[in-house]
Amino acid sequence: MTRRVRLGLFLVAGAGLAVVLLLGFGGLPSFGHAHELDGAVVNLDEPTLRHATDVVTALNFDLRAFDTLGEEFILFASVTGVALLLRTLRQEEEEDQEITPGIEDHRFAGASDGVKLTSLLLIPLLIAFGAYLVFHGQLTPGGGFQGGVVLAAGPIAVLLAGRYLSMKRIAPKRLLEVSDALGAAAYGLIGLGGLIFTGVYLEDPLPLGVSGQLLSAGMMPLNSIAVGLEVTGAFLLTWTQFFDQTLVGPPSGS
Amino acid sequence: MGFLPFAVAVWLFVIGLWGVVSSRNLVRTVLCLTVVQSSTYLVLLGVGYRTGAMAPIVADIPSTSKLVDPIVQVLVLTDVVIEATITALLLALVVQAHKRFGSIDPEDLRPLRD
């Protein structure tokens, strides 16, 4: 099939798909007039029955706790997949032996002094904001996933500010692997705690505490920290794998 | 007006698919797939929005206030995680394709040629 035929076929199929989708969405309640009962029930129940003030996080770690377990392991599996796909192949290993000269002071290409200074200023802010998001997940917008991604951006700012190797020094691969695995395992084990103490997997055995306080909403802060650990490790591991492809090792095309 | 967000979602979905089909660069293909996926965010959030409602965070408002649907927001969070994992895996495949074939034009991938 030539390129032109393929594009022509898509024009017909795509137009048909667009019409069907438009017709289908026509049956939805118009924007701004959602009348889902479930959402309203959850909005009333989670703050009163679970003492969480961020309903989205409460849903994530309470009603959908089991889905979040799956989500955790999707991320875990994907990091494993990336590591597997980008592993050092045998013929590459031989080339790697002759370590590229000058790699010790490899700097992020094209980073101006302004970028470096801004990145330096950003590092503490990113870490603080990420930690805030992780620890206040059940109170204000945030949670393990969001906080984990912000925390993972901290070492990336180190990369922008200076050398790739200093980023690897503060976030060595072994540490990231441990963080990734520990976070995933901790979430599963917290669920096991529910099984032991209440008889139901992922059920909340902890006291709910006073709504609005840092330690409230039962096991949600623990879940949030576990997910935060895993997401930070997972994202940094993935990025490190990609950086290793270009910044370390033989320059491509040689 | 009430239909506009869904129409935009359809537009994003179809234009993203067009990008996937017409792309001559695998990195662009992967990015177009994220455009396709972003249409699902619009649909989900559009389904749960209520005019004049607040975000479902009751830290400083009473929980009886008019709030938007939190369930679709959680689904969007899942959606974002899936998109990140898929993008990472696909980009890793692109890196491998470049190593094998020395090109990231989908037409140059030998096993795919007819």
The other form holds:
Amino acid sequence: MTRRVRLGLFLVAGAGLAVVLLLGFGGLPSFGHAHELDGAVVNLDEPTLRHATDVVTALNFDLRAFDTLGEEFILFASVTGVALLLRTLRQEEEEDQEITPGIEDHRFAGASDGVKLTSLLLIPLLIAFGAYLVFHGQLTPGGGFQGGVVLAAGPIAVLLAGRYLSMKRIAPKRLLEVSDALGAAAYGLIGLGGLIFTGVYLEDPLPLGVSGQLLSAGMMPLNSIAVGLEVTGAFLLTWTQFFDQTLVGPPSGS
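Having looked at the form predicted together with its partner chain, could you now put up the form predicted on its own?
What follows is just the one chain, with no partners and no other molecules.
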């Protein structure tokens, strides 16, 4: 397929998507004027029946927990496809050219001392904030999806200092693959626990605890942790695969 054909297909698909989005947005109620029955029921029931003070997390991991399982494996499958495709391309390139000695010392220019210092300060802050979002998702706005992205941004701060391969030592590819796969599998296995103990897949078999406390909302914190693991591994794995294509090369000045 030629580049012109691919561009034509994209333009047709993009135009169709734009029309659908415009029609959909035009049918939305004005801001502050949506009064759906489902939303009212959720706002009333989730804090009392599930002891979750963050309704968005309750929606993700309780009312539509099965949908979230599908979203998890969509992300897992897409990241797996990206990793396999880009890894194959990189292996082909490495076979075509001799590996440059000293590649392990690779760095790129442009990072000032101030940027390097800032990146060192950002790493622990991002990791701490990401962990907070994951573990407190049932209490405050956050959860595994949001927290996973913030956790993935922690090692990326090393990249701001111009030391990409140092980032890869902090977050090695094998560890990212394990995190991605383990998080996706853990969510499915948690749901299997509900099937074993209650007879319903993803039904909550755990005590709900006291509303507003960290150990509350049944298995929602476990689901949030599983999603956080998967999202962290998925995003970092995807980013490093793309970075490998563009950043890893002969050390500067060689």
